[in-house]
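Only one chain is shown below, in structure tokens, and it's the form predicted alone.
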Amino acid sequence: MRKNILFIMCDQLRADYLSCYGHPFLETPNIDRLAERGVRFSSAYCQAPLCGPSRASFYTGRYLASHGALVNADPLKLGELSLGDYLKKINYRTVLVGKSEARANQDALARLRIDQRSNLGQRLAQGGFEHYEHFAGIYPDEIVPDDLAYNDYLRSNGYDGENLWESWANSAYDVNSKKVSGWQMRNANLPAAVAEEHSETAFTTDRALEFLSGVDPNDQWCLHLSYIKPHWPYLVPAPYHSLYCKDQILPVVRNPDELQAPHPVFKAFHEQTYSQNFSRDEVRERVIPTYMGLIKQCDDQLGVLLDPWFENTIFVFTADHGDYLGDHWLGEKDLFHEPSVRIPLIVCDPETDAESTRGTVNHEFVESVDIVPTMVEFAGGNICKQRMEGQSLLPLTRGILDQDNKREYTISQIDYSDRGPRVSLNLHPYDCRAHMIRTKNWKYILHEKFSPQLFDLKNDPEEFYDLGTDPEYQAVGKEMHEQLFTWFRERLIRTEMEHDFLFEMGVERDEKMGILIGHW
């Protein structure tokens, strides 16, 4: 039988920013039905709150600290396998519709002789996907593509200019008539320049149509539906610009005591200009309500994508990482408070051992390392032992808790050396790093060059008191280091032997073989 994927993604979707998540105003109906008919993980954590390492992490199945791409320029190493890479030996088409955050290894290409432009060439750029539309859609003049399809697409429909992403789909017209940028967080309460079924995320709905309605009905495949949005520029298009005000936004999770004698890397973070731009309740209140139409207008695309139901295919639905939106006295991403490392995560297992599941919510810690071996023992391939650090979640959906297996604490990595802390707190780049480690009840964070941060979830479940360098609370954050030290020493670095082969080398085998070391 025939099974298929469906791999949707959205960039910087706060969880709690889904009405299946509890959100009291924002209704987003055709995620909510995958969740009524699947499975909801309330604690699934990102791997790097930051899109190319997170992503890294998605794809391949592996840590930051295995896999090595550590911020968006970084490439994978072309001897990383990913999703598309697993799925191609099982005869599946793995196409990517949208963004990926993958970046070229053009030295490693050239020196094996590789054509960037050949097929092989394409999908080793793109993380193993087979190269069908990549959008990442953030392209101000300087460094757009000269072969952006979404500008051809606009130039096709009578939109004019030179970069028509910039001039149209990013920009908006004030009540003067001036066309603004959507770079300017003031111009958020605007509608984008952009007609809605020309933007950005009904692009994207279109091509994954066009994908679906051409293929070969004997084909297996897998979809990687990508879209950019809610990420920034925050601009919508009418009628989604208008949709939600100022009142339907969360209530702000900071507290005053923060700024007290910060930790550096979050005093660091704190003064950035998003940071300081989203601890105002101005921007705030202009930004979030157009945050929410871009989350709408997702969801209403996906209601497009997702009727009628495809049959014998998964559904997996998640965000690379979350946004601050002013939270912590936070902007972006980066860090590691719950609304930038907790991604939603929606599981929808066709197969009947999953009935049982369907319309619950699943407690347990899971991580985005865990959909590679998920998507690939759904469709009937090998989970590769020696280098899938994560764990298939079918027996999840299917009912079933194998204790063993079950996770006692969740990690996530952040390298800041591409971001603006690195220059305000003058370190070396591989001085940027950042390790958590997160149980049920305490949240550890190792930083290289300064003190580590501990926060006690049971008693401040938000996040306000930092207990790093409290005395009361040393023998917690030791025992925390030690898990953490525990698990770097078991990360799979040796990912060229096949795991079963491990349990047959050893002098046994050598003496069969007549090598006799040391022997009398």
The other form holds:
Number of protein chains: 2
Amino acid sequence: MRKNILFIMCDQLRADYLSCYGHPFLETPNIDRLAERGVRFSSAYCQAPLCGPSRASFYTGRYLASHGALVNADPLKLGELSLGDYLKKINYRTVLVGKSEARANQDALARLRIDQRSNLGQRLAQGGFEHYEHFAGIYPDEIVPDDLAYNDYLRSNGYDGENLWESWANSAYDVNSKKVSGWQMRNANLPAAVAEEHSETAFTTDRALEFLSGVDPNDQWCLHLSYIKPHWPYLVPAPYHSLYCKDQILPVVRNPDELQAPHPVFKAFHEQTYSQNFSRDEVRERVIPTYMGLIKQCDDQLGVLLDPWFENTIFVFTADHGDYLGDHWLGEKDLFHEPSVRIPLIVCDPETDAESTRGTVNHEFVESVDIVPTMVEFAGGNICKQRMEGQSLLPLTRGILDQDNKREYTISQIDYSDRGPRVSLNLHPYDCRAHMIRTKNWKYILHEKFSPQLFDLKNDPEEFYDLGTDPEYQAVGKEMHEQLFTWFRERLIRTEMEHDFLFEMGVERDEKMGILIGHW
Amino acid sequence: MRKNILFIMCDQLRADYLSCYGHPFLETPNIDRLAERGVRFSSAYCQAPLCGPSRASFYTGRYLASHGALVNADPLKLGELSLGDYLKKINYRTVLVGKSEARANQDALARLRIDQRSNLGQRLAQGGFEHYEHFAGIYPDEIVPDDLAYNDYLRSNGYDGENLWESWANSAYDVNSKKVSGWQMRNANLPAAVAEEHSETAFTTDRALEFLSGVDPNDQWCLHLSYIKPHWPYLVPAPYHSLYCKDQILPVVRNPDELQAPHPVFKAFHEQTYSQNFSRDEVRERVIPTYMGLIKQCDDQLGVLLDPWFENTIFVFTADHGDYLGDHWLGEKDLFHEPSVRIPLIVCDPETDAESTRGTVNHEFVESVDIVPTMVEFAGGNICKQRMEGQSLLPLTRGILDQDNKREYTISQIDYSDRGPRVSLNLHPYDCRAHMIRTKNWKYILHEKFSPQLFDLKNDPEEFYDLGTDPEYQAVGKEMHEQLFTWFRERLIRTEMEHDFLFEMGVERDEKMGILIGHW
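Okay, that's the form predicted alone, but what's the structure of the form predicted in complex with a further copy of the same chain?
What follows is the entire complex, opening with the chain shown before.
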């Protein structure tokens, strides 16, 4: 029986901006339908609150400390294996439609004499996915490539200009019919100049449908449908620009106490333009209804895709990270408060073994590194134990409790060396790193060159009070610090030998081969 | 002006078994000559007291925690760059003659569709060196390859049999003219069956001389001359088998107190056959004179090579690790006592800037990761800051003191999962790891799953008393533990982007490209 995989990702989507995760006004019935037919994870975390490194973890099943792609511009090492590699071994087509932050590792390709235009070269340049429709979604005029498919698509639909994505999808007409930029958040209330049916979200769905309609019925496939939205620029076409109003956004989660004697890294992020702007109610009230419209459009597009329903297909719905949206006096992501680091995750497992868990909520810690082993196990492939650092979620979708594999903590990491705070804190790029370890009750954040942060999630679930330098909590901090050190040493850096073979090596085997060390 | 590099390595050579390092009976005038013309480092350490991972560090300039080749059987990741890669960029030929533990990473070669027989494939399979004469030196009959050059060489010189290396170089005739095996240390006092001029050491020198005589005078080259000796099997041809007697070996460094309440990992290694045998004086007295003969032969062979002297050539003489030879009730290497982890290192820099340091001894901590940057700097190449973890030694050979770059500690790591103690300690392979950090006065060893070890080198320079669990020394241990954690986080895992570019990234650059995050 053919088993397919539909791996859906939104970009910068906060878990709590979905109705199945409790949003009181934003109805997302199609995503909710996945939750009804699957398991919704309430404690899912990304490995990095930043697109590129988070996705590198989603696609390799490995933490940042292992794959080493720490900022968006870092290409993956050619030695890393990704979802596409694992599924290729069992004859899957693994196709990306939409955004990934993957890029060609040109130095490595040249050194290993691999032509970037070859199938292999393209696959390596796109994070292991077969080349189909790959874009980054952020192409201002300075960096737009000549052959951007979405620009060609807009042109063929009658739009005119040079960089059509920028001038139509990322632009709007103001009250004076003047074109204004979606990069300015003051324009977020205006409808995008592009028609909804030609927007980047609709285009992405169309390309996915094209792939699905063209796929050989005998092929098994994994489609990674990766919407660039609701990521900024915060602009959405009509009618989505006016579906929600300021009274329907979630109350801001912030406290003046957070700005008293703030941690230097928190302070530096708070001082960034985006955080200053998102700290103003005027901004939140204009931007967040549009953020909601963008999500609603994604949900509607998923409705198009999911009708009719797919047989024998596992669905994974998730996001690469969240969005502060003004919570904690911050915009964007990058740091480790829950709105940034927690992600939505729904796994809809079609097997009959999974009947008992349909529509349930699972509260275990799960992580983006779990996606690769989940999909590979579902597809019947081999779990590559010497590389994959996550755990398959299928035991959880099938109601199997395994106390031994219960995750006691979750990890996320950031390298903010390409963000503003490197300059304002005057740091060497290698010192712009922080590592989060959160247990059920505590969140500890180790900063290079700065004191650690610590939050008591039981008594301060909103993370307003940083206890990192409070002498009363030294013992908790030390214990988590030590857990983090152990975690660092456990990373799977030894990747080139089959895991099972590790147990066969040794003196007995050497002696059978005639290597008799130190015999008399 | 052409500048060449001669990088000489012996295998399992203890620093103190050279006359320039103070051996009272073993005269090594040719190695001493390098010391007279260069700088001898008294505190040089290998990154792993085990051949393969140590060499991976020598050849990549990276620690085990970064390159991930932890045991002899681990091939290097294809994404790692080695000495040969760096020197190739500036048009050097980088040739290995002799032993490396490098092996083909067949899975990766297949995945990246690189033919192992191509020049690129061979270079990747040999740790980045141009294919010339590469062997492992330990080829009992079960694993001998058909095309072993040394076997062909012995055959062409009139030796007969199947696996000639084993039956001639690793075998001897006993008093009854019966052939006996060099694998049995009881035979170490017998001369190898092979004639000295046809021994593996002489063959290695011959092949190096062949390379040197055939090299295009316009080519710049780096020759890595890598003797397999004095590594076991401990057998040497006449006359070297009888040059030394038991009264000329160094006094054993061991103390009955070491066997009282020993650390579990130490105990497990002590219980291995080779340690049990080397704990007997009869064994030491028979084997070590032969070990000395093997070293003397290497020195004599270097005399052949170094006459006449080479102009404009930097010489590096070193070893991949030491040999316990019964010290601390141990044989082999693997653990972190000085006889195992300390290495000889002599750098003979031909530049006139280096005149002031000729014949001096430098006591700074230096490491095998320093070799790649030293050679690349000497050759005029670029230091690859995002990958190379060592420091060029040229400031030291040129008498430049740089207090900022002074190394406060040295690191060495081991994975003993392919050694006997994995079985006797009943460990998962991933738990067979230990990490040493040594400062001037202390040596701290972090063991997975076991308590740490700590030695007070000032008051116990012979490392007899393990203070790892002594409450009185908790503070010292904790501080070194924390240094080790910091060191782990400093590893250069982010390798794929030019180091200098890291400083150009950021908000300002984004905004120039038109990416205006969170503007109002």
